[in-house]
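There is one chain below, alone, in structure tokens, taken in the form predicted on its own.
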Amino acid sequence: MKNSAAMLLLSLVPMLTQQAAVAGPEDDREAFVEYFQSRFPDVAFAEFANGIYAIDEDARGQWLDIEEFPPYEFAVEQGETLWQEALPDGARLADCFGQSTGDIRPAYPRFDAGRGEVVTLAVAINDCRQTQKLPVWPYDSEELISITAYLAYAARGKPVVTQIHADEPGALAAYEEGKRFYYSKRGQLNFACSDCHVTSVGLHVRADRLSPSLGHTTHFPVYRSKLGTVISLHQRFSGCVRDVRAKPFALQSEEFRNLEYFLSYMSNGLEFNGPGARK
């Protein structure tokens, strides 16, 4: 890193470090693309939402060779014959939202001030399987990653639009719960969320470069080649806690959810562009 940059990051850390802990959401959004944009002045905005081909041109041009055949197309096509399959009562789990498909991924998560707690895309299609009185799916299960995956197709090119509203005080709670996750150290290792993909961002971990935090959720589920399968947000997320030696949270507990709040309020303005491929 040239000491110009080196100089630029340590004075950048401490002015995103102080945002995140008083200011307010959006505050800290524009502290969070400030800081992103200030460290790579030649990638736009709107590239975050590629993760790390944005920052990464080498792995960019292998990535852009696999969409040619995306591994993630099976997922799709399965999600959507899932999504379209009349249920016991005649009724699809399309029903159950009342929007058209591809304004349904970017309305998740939001915080339901009824039950008190941030409602996720996953727990959504479970809750409507409930109502079918029909069993919920694993959220490992390779059917509700299919679901979310063929949404996340429909939703290309939408912006993720998170909410926290001024009336609800449960959102904002909800919303530091998952900042304060996002900066706190944990497991063996020390480390927090930010230690990686805020101030390590593009460095080298073994073979592989750390990815900006700015559009981490626009681009899930994604295919991971090296498990040969697509996997949720929240499977990145445990597998980044068993990582740094931490005992995962479950997945879709109220841990994640509220993780996933903070991380895609992080990302307004950005577009969706999942379902994505990934090393």
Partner chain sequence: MAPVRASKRGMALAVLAAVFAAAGCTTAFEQQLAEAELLRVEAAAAGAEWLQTGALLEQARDEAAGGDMDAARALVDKARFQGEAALRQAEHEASAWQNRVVQ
Given for the second form:
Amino acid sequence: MKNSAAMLLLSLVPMLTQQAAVAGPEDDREAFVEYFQSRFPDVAFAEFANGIYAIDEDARGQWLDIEEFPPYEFAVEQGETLWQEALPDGARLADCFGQSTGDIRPAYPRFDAGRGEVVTLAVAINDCRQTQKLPVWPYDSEELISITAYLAYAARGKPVVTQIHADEPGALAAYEEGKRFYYSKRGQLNFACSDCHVTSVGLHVRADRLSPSLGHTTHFPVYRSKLGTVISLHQRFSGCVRDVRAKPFALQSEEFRNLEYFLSYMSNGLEFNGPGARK
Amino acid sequence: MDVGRRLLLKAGVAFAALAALPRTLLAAAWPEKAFAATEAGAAMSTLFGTNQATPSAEIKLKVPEIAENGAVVPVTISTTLENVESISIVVEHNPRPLAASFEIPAGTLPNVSSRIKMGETSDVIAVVKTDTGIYSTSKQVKVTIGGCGG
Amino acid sequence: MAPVRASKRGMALAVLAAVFAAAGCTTAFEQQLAEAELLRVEAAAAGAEWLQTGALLEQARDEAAGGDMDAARALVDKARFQGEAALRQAEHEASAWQNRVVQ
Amino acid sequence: MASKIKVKAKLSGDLAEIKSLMLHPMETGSRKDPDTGELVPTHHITQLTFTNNEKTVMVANFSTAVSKNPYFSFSFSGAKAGDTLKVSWIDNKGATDELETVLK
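Counterpart to the form predicted on its own, namely the form predicted in complex with its partner chain:
After this comes the whole thing, all chains and molecules, with the earlier chain placed first.
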């Protein structure tokens, strides 16, 4: 009897360790969501997809006014044109992706076991360009960003479902790297992402209110009124890193892709609502 | 919540791009002098022949209390005054206070929305010209300088 | 991640060697400059480089080329301080970040 | 590139609610080019005109204080399905853009 119980326990061990590999991120996510919900008890979970406008009433009114006719619609239109465009050999960008248009955005970022790294939507689009023997687009190019705007628009209302598979240790490692990045202080101002967007969330930095990290990835790319253009999530990362006076990493660098992976996982269960409009 | 999703509903109107055709109608000349004025009073005098406007509770001016971004301040003006000929937006502390002026022909509702730039905290004045006179209402909009904007 | 770090450090040393070789390593200033540059590269390898360190070194080179050695040295000192501080920051953060994780 | 004007029109009864958005830099003339350090010359839409079946329903006069990529909305009565709404603008450099749409 004792023996078989021990055997049973032993046989459970691999299962338990395997579960632990995914339980980590899931525990992190639950704690993350709980934290923001307790900080803002009047804000419904789904509202966090709206970023700062979930918690700032006056700014929300102005945002809704912009959303009456948001300038990113030009980018969505341009993105759709590029997406549909037949290339010299008759192929289309869409041919690289198996899913229907609305399912493409939610499939990224994902961990590619074969490559051993996180693949984001922007990277996947450029990979496609390469298989079609076309020059890749720079990651800050209007073309690439407008395509992501179109795919974000097509995915509106779909849930964020970032996956970390238990049988891919690399996925968990990438997630952990993103998490470490998020919580590490950097730069001359000695700030971690979390210092502003967790600990001090909702407070003012000069005239800006700090947005909650829960939902940070759902609405990109965003039209920035200040710039008059649509920018990518990685351009925003770059801006934040620069704001704390650290040298930014390259767009789509491993550091930023891992950070995107971590932040996307934290936003699981929210709805995609990009492209967004921000001041 | 649904605000975002209804934005691009394709059901609205089909529109087609046309090649740039010569313009046909130009109701009135662009009021260059009024736009060049560097003071609110001067801009109004140039535009209306007087800088005296009667305060009116019948004009509704919707602006934010604190502009999220001085480069994009949403402004909506509507009025229950009758026989409106024009609606203008004057930003007192802008280097050129007259921001925009809308001519309202008969049949068009005195209800307009736009987005304007503001250099600093200032009164925004909605000026309505009717067949009986010049009326206005104003509200202060605070403009602060931001840094991040996440 | 450790192997990556190590190879980056190796690269940093190679860069330093190149800097010394290029500079001929003759003056004290050039050595200070090279050391500050190594610190910057090390901080970069740790993913912790500050925003302006590179620009400070660039300016220092310009001032030195223009003959203002006092200004050049002051800039190198600043860059050196930034490089050291960034490395201390990275070292501290190697474990400190875990205390900030939302529980 | 598609037209640089976008229009959404909503018809309820004989009332048409028009929303428009156009791509235009709306340069104030006081902004410096970050690369060259030189002032970017004034460049802005001066007049935006809407006609419905050739009848002018709105003339909007803009200064440089209208935001980049201008937005403008208004409503007019006397509209019906099948009407042709035309939007056009001219800027201080004499450039123009135009868009025609049929109300429905």
